[in-house]
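There is one chain below, alone, in structure tokens, taken in the form predicted on its own.
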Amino acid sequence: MKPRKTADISLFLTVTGLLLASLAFVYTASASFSVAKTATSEGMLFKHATKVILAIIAMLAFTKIDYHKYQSHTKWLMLLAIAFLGAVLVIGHTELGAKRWLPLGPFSFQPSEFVKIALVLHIASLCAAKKEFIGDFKRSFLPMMIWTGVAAVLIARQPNMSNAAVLMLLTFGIMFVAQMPIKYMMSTGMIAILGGGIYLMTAWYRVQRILAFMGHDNEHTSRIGYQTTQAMIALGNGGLFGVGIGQSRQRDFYLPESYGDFIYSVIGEEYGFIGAAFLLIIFAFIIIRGIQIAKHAPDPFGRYVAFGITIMLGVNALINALVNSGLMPVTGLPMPFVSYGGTSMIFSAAAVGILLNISKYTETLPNPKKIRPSLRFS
């Protein structure tokens, strides 16, 4: 099947949006750290901007590759993806106690944020090729937990329990959409949930950080749940309307990493209820649009790749989203195509290139003032 001349516009508008408004956000959510460590306001401005006219190169540039490329090639991308995990555990450096980034001469890299797009590619091809016989445990579930579960055992042993959940979910809703049985993803997830809390339970400042997300008051949750009460002081600032474009006042030294995770409680500040609404609202759109692509791609892969990389972002910016406004425990998952960071960004926006890749063979695609949201593939 030959591809249309054009990807939908209306996602890579939305997508390149963000990108480019994330410029704005970051700029006064950094100024005052910025100054502490560039002695300029502009410092980590520009070292943003670097990043995101990468992360747009890198979205054109999968736009432009066949996605059917990558489904004859998905077992190495995934064994490359695991060897940079090993990789990262030996040499990788430490950075608040956990070791997640990867040197590569003058440049590192989060492998986890690369095993993500690995592990959809190859999951799909999995279920593409299993297809006939995707109900059989032995055959088909049991090599995609496989592969799942190695990755996500290395995630959480540098350690980032919140990556290796992501895993998981990513894997159980290709494996969904898919018609994998039911049963299959209840048992295991029952059983990751057992290990997950097993593990939880092995380290001090994961008990203190769940104590502290449930309320309990002591010398360590208060110091642990710092981050989360500043950011909701933040979100009460902003009230309706925000306190004004660069007023914000949480983000000096007041919130840690108010230009990097918690930059949603920034936008929340200065923005207000409708800015920070707005931001979630254009990510629902993303979605949205993501499963419309999904359901009308030519071919159970594409179809099985759009789905994944869609549920990818929306976890990552849900889960975001919940943790600045206090509904979840903290952790490190930054919000796609805003938060001020490279590894994050250029692999996000190098998925959507595959979804738009995948766009383009499509027949037919609604309107996007049309669409209504919908999880069925027949």
Contents of the next structure:
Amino acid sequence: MKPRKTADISLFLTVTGLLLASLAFVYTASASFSVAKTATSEGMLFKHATKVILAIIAMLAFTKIDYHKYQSHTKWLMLLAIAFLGAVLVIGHTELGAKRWLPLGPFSFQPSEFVKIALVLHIASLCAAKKEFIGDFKRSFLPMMIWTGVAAVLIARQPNMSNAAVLMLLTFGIMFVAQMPIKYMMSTGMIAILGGGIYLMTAWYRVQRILAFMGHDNEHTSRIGYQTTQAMIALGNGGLFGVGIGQSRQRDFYLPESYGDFIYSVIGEEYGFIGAAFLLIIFAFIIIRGIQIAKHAPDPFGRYVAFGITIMLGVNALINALVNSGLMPVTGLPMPFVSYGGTSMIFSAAAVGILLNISKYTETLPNPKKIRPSLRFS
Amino acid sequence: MRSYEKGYSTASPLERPTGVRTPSSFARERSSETEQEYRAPGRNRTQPDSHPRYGPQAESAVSMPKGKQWHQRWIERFFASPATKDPMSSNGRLYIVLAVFLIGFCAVIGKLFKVQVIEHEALSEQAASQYQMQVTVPARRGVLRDRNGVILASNAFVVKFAFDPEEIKNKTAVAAAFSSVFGKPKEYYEGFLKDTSRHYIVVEREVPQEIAAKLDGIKERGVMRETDERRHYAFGTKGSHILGFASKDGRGLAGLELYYDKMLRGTDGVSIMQRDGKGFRRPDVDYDQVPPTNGDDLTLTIDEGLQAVTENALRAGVERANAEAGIAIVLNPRTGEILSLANMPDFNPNDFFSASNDMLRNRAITDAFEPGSTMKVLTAAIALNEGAWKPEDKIDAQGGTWVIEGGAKIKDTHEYGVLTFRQALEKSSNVCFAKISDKLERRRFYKYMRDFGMSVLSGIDLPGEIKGSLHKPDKWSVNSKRYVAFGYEMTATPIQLAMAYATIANFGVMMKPYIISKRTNIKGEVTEIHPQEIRRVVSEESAKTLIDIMRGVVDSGTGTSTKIKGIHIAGKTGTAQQYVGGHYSKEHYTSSFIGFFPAEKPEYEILVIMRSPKNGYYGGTVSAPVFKEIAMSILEQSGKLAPDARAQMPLASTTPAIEEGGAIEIEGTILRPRERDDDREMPDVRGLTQDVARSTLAAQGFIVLKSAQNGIVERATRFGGDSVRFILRAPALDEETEKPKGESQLVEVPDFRHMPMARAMKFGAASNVRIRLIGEGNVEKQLPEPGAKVDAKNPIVTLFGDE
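Same protein, different state: after the form predicted on its own, show the form predicted in complex with the partner chain.
Next comes the full complex, and the chain you just saw is listed first.
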């Protein structure tokens, strides 16, 4: 199949811009941790910069690959991802009490990021193949749930509950758009929430996080509540216009992982309400473009993949923003394209590459000028 | 699929659970062809109350054909797949998802607006308070030097090492380095390094700076060093009772350290420090500072070399006599400068905690006792000055026993007949001195005694001095004056006796004793302290006559064991029975020798007193050799000692020519001197821990009844004179956790638990709460509990470490 036109340039520029801006964000947010870990304040920045370059290359590469080629191979991709997840439980190395990283030569990567894309592609492929009998419980809903369930349980074993929940959300999202009867998803979701709730209670740290979020202050939760408090101080001290670029104080070990999951708080501190809100608008734009591409995709597979990738990015960004603004209990999800961290950023960029490739085949794409916000970055 | 649909359509529409239908209604609204098929006739959303279990048609639902149970039908219907719309042409669900995201983002923006715009000010304040902390920059405590500039007390830096294992990268190297410096096995440190659950593990304390410097190569952030100043006493026990000691936090607790505490302490400075989230200092930020004003340096009148001589001689003397305690003072009678002052037993001020009450007492100023025969010199001075007696006047010694009014007997050790005034002093006859006092008017006698400093504070610049006891003449019995004349019915401290003798040595003029001669402040300005004349007590002539008689004591009387070739010494022995258990003991004596030289123009006065010696008891046997040893050393130093003096008079064989009289036998009643001074001031020990408070008071001569309980002294009450009992505040601060009244003047107690102590301190400073630490390590418990309200004026939080 020949592409009809060039890829969505506005989406490409937005994501590239975010990736480049992340250099500034990560530099300031990691300065103190970097000194502690690598003895120079730029040590982590350089590592991040290499990953940014890799991410842009990955995005461009996946833009070139015709997305139709994936459709018949998604099962193998998914099996590979599940194999990785199994491997990480056996040989993965532990960081912060969880086995999430798989060593790969000089690199280490998080299979949970890979599995998200594999799952999006596979569920999209399944939904497309079964669109004629999508409402059939046994032939359509059940197989998809089994794929998702296996991956989610393996991730939950790491333990990484938030990513397991994200997998469920992705599957449900694609199913929802693929006209899957809502009764299946509602009932399965209810069972998952119940089961997940029981699982949550089995690990003390999770209970404490939840209690801390609900304002239960006891001696164990105070440390967790401390993280949210520090995020609020960062944002509040930033005010409307921020304390200025590079002026963050919360990065000096007040915020845990100020360069990672809590980078949004540092952005809010340095760039103020204006900057923090603007970043959300950027993400809203990316989501709108993704939905548009899904809407105009030429076939169901393209539609579901485009939609799945869009919600994958959107869910990550939204959950991270909710956590940083204290609207959700602390979870370990990074801000796509912005947080320091290799695997997530590279896979997110690759996913955008796939999205861009789909955009080449869209039937009609609305004039981006109508909705494109300013691409300036401060 | 078809069969499901069929079954679906044949079932009564009324039984369809509304809960399942409702969500898909959205899709149905965007109608298509399949939708029409899907919507069976009569299935109407406007009848939501037609549920089989609730609706009126429930009865008919049960009586359906095919005999299926309602739950079987329910399951069947659940798995029935409705016809779907074309996913490519219905975009409604896409927009729903988009809407969900946008609503989520709006919620975040709303929260951001609340936090960043509305609560900006409050959170900025919170931020500022956690970034900054007020740190006191301790002032350097003043240095104490001897009269020749030798440093006696100074400050040494000690370092405390603590680990934060999580922050240490090269654990083996750190363990190896510590092991090589401190000599403990590597595994000892590796054990600490394994424990990543804690962030502050103290591994080495009180490490001298030189040794700590060996570990400067370790640049790990997780190896924490806390430098502290510690008072260091260069000579250990030497001069311990003069110098006293200061607490770890630089509070003077005894001796000069207490007396001149304010001058030595200086004023602490304040600096605003920027800190990071782990409580570490941020290196790069400038801060305001009120610089500390260091304490003044003090120069003592003490001569370090002479102090050593005094202590060695006294220690040897105490051991030789097996005495309970010994006191020696060397002073310059011309000026009142104390040249050395020693007490046995003594203690090491570097380790004052382990010293017992007994060791801490500076008996030279805190112990008053009946002096005995040494008082005869004062009686003689009064008699000569009043002109009542001439040196050659004769007195009948009554053959050694004189029965006085009330049937009491005064006895001498020897059966003397008629003695001259001069001989009476040389041989120290009690009977004669009782008779000498008979010719003195009691009020004048009392006035002279007061002028000699009896029952008056000497004014020496050391804390805790007591003034002894001398009853007013209107309380005296008929015999009181006689007893006082040879040193009973009154008490005096060694320093009072020394100063009274110094008055004679200074030809009648009393000087004020002092220990600090010079004060140098931080700018180098010097304040000299000059000798201070108190009063003339007796005429120069009387004093000189008396000195002449006192020479006889050494030359041919009770003090012959102090005789040194080539120098004239004037002195007097004393042997007093102690009043123990209601009578004058035959086992407990106070043996003394006070003398000065050269007799022509006295420059040195030496007082030696032994308390309860068990090996001999005469002042001439027990104390005089110590006097002689010190005197010879002084003369040796100044080159005035004849080369063969030592060889001529070996110390071991010194025996007085005449054993002096000191014993009295009382068959009537004797007026007891007041045992204690109740009006002397007690140092304020409130707020100190029990151990420190006890050491402090013991150094002033107080007796502290120890309580097994631990805690902080809330109140110290005196009972029975010098006994002190503490009322301790148990670490539980109950009154602080009580419901407070005025909310505005209260501060909330932050949560310190699980913090390393050092960080808790800093955190406390940042939150305007005063911290009291008990134990070390991480905070395990805190009182009051977090969130409790405490008075803002006195916001004390006690933290208990887990070590």
